[in-house]
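As structure tokens, one chain now follows by itself in the form predicted on its own.
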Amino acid sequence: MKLTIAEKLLIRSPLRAYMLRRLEAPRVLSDLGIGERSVCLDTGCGSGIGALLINQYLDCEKVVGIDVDPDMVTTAEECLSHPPKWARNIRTDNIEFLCEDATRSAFPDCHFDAVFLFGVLHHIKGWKGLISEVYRMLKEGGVFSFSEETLLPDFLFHFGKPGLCAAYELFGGTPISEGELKATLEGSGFSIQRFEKKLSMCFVRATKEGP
């Protein structure tokens, strides 16, 4: 789903970069247990800050960032060309940004060691299909780690779903409940390792188990 002008301004803002660095990246990217020289995917790469942070935390052979919005891909590429001051010592030569729909990706099966999302899931109407795609693209034992806005309690989600959907759609989003997210992850084959709430965010880590 392409973002509104207001959402793009927020994603490009110093405040969003600060939240990624201080709140989200330490919880999404720490203690993953993946091997060295990993190949990683940043889904909904936005401004490109997430890809830089992946390289800051991990020893990656390659980081691929994808976004369905060509404007955001351009923004991410500009971020690599002129990184913020805090990121000037972070490797950039192994990062590639592509304009691609994460719900129907062209990447082959079992391609990535880890897939990351930073507050993107509620922007995607077909988010359940995205989770299935992530499972397909991950290697066995691969990690799916992401942050998301606070999820709705199940009782509120089911009681007020029509109104909630209409309200979210006004801002280009999709409401997601805790139970629905957990069920979708497990139904796709993931084993949930962590499901943590912190301030206004939820942090989830799941793995693709082998046969």
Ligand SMILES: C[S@@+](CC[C@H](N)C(=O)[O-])C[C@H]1O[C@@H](n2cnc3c(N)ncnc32)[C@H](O)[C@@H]1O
Contents of the next structure:
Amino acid sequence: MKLTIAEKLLIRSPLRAYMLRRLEAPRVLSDLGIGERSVCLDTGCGSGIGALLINQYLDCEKVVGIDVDPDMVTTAEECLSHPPKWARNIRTDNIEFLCEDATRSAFPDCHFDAVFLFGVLHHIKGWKGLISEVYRMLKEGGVFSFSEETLLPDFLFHFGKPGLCAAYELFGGTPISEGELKATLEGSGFSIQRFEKKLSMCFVRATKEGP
Ligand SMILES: C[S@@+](CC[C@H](N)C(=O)[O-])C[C@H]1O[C@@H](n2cnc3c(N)ncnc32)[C@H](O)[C@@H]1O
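Given the form predicted on its own above, I would also like to look at the protein as it appears in the form predicted together with the ligand.
Full complex below, order starting with the chain above.
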């Protein structure tokens, strides 16, 4: 789903960039154990800061950022041509932004070494389908690492589901519970390596195991 105007302002703000740099990137992008010259995907790339951070942490051959909203793709491209001061030494020539729906993208099977999401899952109604898509696009042994901002404890989710769905829908999102997320990852074939909760946020790392 596309963001509201208020959400777009927040995603483009220095506050969001600060959160990504200080809170999310260290947990999503450190100690991944993927090889050099990797090909990486930032799904729901928003302002493009995530793609810069991927290049800051990893030795990538290519970083692709996709977003369903053409406005956000334009913002991300502008971020590459005029990166913020802290990012001026980060490589940009291997980054490409595309307007694509992550739930049915055109990338071939087993294409990426790593797929990242920064705060995107609850914005996607078909998030379970997205997880299957990520599995399909990853190489064997590839890593799926992401941050999720509004993961709900299972009891709250089951107790308040109708109200929660209505509230989330107002903002074009969907509520996700911890148990549902874990079951969907495992049901899609992922092996969960890390599931770290911090305040209302959650940091997940899963791998696509070989046969
Ligand atoms: C909350 S923003 C996060 C943006 C960025 N990752 C960040 O951390 O600042 C969610 C982003 O996901 C994008 N998005 C939503 N549904 C999508 C889909 N089906 N495919 C690709 N991108 C999507 C939105 O347009 C938006 O830019």
